[in-house]
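There is one chain below, alone, in structure tokens, taken in the form predicted alone.
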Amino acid sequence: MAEEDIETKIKNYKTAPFDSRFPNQNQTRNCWQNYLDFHRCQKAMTAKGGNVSVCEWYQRVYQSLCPTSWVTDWDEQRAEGTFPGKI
């Protein structure tokens, strides 16, 4: 039943909803944070051999926040393995 729950709200979902961790205008550390997000439970979500479609909620936030150019350069540098960020 809840994962019935959560398979509407990404289904109904139109953009990034009010997050309390980050209260500011500036939404960069939002972007950055869902990205990760996305990114981790992808990982973690194969490694278990659970179903992945549920991390597509901050693949859809990271891409509403996130300017295009930014997300190109960053999965590029995941690529090359030269990314920042831990995942």
Given for the second form:
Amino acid sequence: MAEEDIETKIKNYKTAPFDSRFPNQNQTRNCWQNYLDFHRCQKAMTAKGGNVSVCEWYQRVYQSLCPTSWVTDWDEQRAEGTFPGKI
Amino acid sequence: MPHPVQLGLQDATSPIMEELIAFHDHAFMIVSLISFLVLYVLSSVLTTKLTNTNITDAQEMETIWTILPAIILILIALPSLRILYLTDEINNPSFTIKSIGHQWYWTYEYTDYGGLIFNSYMLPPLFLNPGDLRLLEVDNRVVLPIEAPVRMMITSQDVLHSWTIPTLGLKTDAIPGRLNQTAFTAMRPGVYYGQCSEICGANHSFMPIVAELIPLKIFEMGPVFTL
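Mind sharing the form predicted together with its partner chain? What's above is the form predicted alone.
And the full complex, kicking off with our chain again.
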């Protein structure tokens, strides 16, 4: 699985796979972490002038897991500058 | 499928529920045998004409009725723990569907590919068709595939609710601010019902869950909207 290209991985995306960092019933952190990871990746790639499409994996995962109302709230908070996470 | 004057559990639609039913039968048999034995001993002790005023100790009997219950408890615990670990097995789900509880309806989100989001309200009695089940039917059912591991993410937008489908052996609390995961694999198609299982206000009894399980090929064809 480490040999697989990130582009192929994104293309073959079915749903958020099992993440051994979050093995239990409470998946709140899983959703939160992927949301943070996508926006950090996006910020870093944009700053370096790299290809943002490699960050798409995190976006697909958080879209699969997170309730859309949470995502909307967080997007608004980021726009306002009141987002509690560090991006 | 619940039916009138139902005494036991609903028939299983997932392998875990089959295990749970078998465990229930096993534990119920042990409990019934013990209860029957105690009732018999009690009644025979209370109705006998034999009297013996010289019994002082009964070491052997005391040993047996200490060791035997311990063994019985182990015989109950082992299958129970087996099922507990079975429910925790890592399965790679094919789909993730979110279920969000509100007062007093459920919202289902299918966001693996694109976004399909809809609400599921109970059908009021006046809106029922002939043959429909009162207090169980909804306007939009949550449609799921059979024979594929499905992951459900349950949460709530306001107060505590609980999302349950007994025939699949599922009951997961919907807690605001927390995302609970449960997974299942359904074995046969059909329409399965459940009811909100955590008190959540005036209409707690009126926010049922209806899962429509369809063959995988038809599920993959995508949503068909009916008005």
